[in-house]
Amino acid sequence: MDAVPFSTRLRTESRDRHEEAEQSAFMSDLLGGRLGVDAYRRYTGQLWFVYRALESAGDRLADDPVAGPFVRPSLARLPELERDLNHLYGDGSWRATLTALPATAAYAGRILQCAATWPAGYVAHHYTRYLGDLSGGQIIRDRAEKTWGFAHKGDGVRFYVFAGVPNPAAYKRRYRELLDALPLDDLELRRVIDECRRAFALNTAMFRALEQAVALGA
């Protein structure tokens, strides 16, 4: 029998934390609608801080032959995020006043610990985010438009638009194969599954540290 690629075992060995993000309290009613613009522009101001340190990492390991594999420019969000964001406040102001929740510093602060110390966990959280945002991303865009009036594709959620990633199916097959391609052994791939869960779990506790900001106006 054929072994099971490990894309495949990374996908499934994670669902359940997977899920466990995509159906939090915070995701599910600003999703559903129930919550209003300023709960999307909080969501995006911590996505920034995300971005920052996955960005600023990636720069870093672009050599990396682990991670190098990876990072491509086309991928690049926190410009688009960062035009986003002036569109959202209005102007530039959020950079000053916009802050990470505890539960945001702690994401970003091991995606920077992964890149400096193992390449291979800085690939987990790599996978987490860019192929989530090609893929469930896109749900987000459209509701964002249809629930709070942005233009298609235009300020406001042009980080769910990957202009560089013409063909997302594609590049996300060949994301796959990459994943498969790691020259990793077996116990160095079980410790990638270990972070990718894990990343899955600081984004929600990212989404719950929002759903009581929001709840308290704070």
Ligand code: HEM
Given for the second form:
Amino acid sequence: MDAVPFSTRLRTESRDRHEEAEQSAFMSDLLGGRLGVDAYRRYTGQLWFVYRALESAGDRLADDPVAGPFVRPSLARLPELERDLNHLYGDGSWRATLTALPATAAYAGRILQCAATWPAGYVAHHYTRYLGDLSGGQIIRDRAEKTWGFAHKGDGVRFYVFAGVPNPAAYKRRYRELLDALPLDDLELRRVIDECRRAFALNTAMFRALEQAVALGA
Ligand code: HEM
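With the form predicted on its own in hand, show me what the form predicted in complex with protoporphyrin IX containing FE (HEM) looks like.
Below is the whole assembly, all chains and molecules, this chain first.
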């Protein structure tokens, strides 16, 4: 029997990839207040494609025995991202012009592929984004409010505000229990860890592409 809970393995065995994403130039510049609001607007726009993939797929997986228990309406970020984008662009014009960077399209594509063929792989992507948003995401919100003057938990940073999750620490505990109860054998759990590492790498690639786009002003 494996004494280490799966949720602990997932965290420790993806830690190096977390550090890589966290320490990427784009993230450190964003958090260090070295980027203009345009970079934040671009980042938020790319997240829209990621969460459209996560949440359109989530709707279809709600009854899946493996992925279903993780899919919760209280986590939904797409409506919040849309409110933030309306604020950041001043109106809904972004809908006609927003395009996914190739790295973002690859990331969203992988999420949809997992959702269609491998629900456990979708769980890896779900964990990587939502548990991160409930954790380090709060640091990003705080910096964004201070750097670009958004109202506390208001328009522009609603993506980071989980009104339906009043106690994030308790929510994360419950989430880890769900991870520990995944009905999967050892080989499949190993594959989920690998997919989580891939999910982090896809985020890092998206940050790198954003960094280049911002530098080029493209
Ligand atoms: C957890 C910070 C970026 C995914 C955490 C925690 C912190 C943190 C402090 C631990 C919270 C706790 O123990 O409850 C940050 C900071 C980031 C950042 C400052 C950016 C500068 C990211 C990114 C992702 C991510 C880009 C993925 C896309 C996660 C996940 C966890 C986590 C999945 C939960 C780990 C677990 O407890 O199982 N982050 N993070 N983080 N972060 Fe990040």
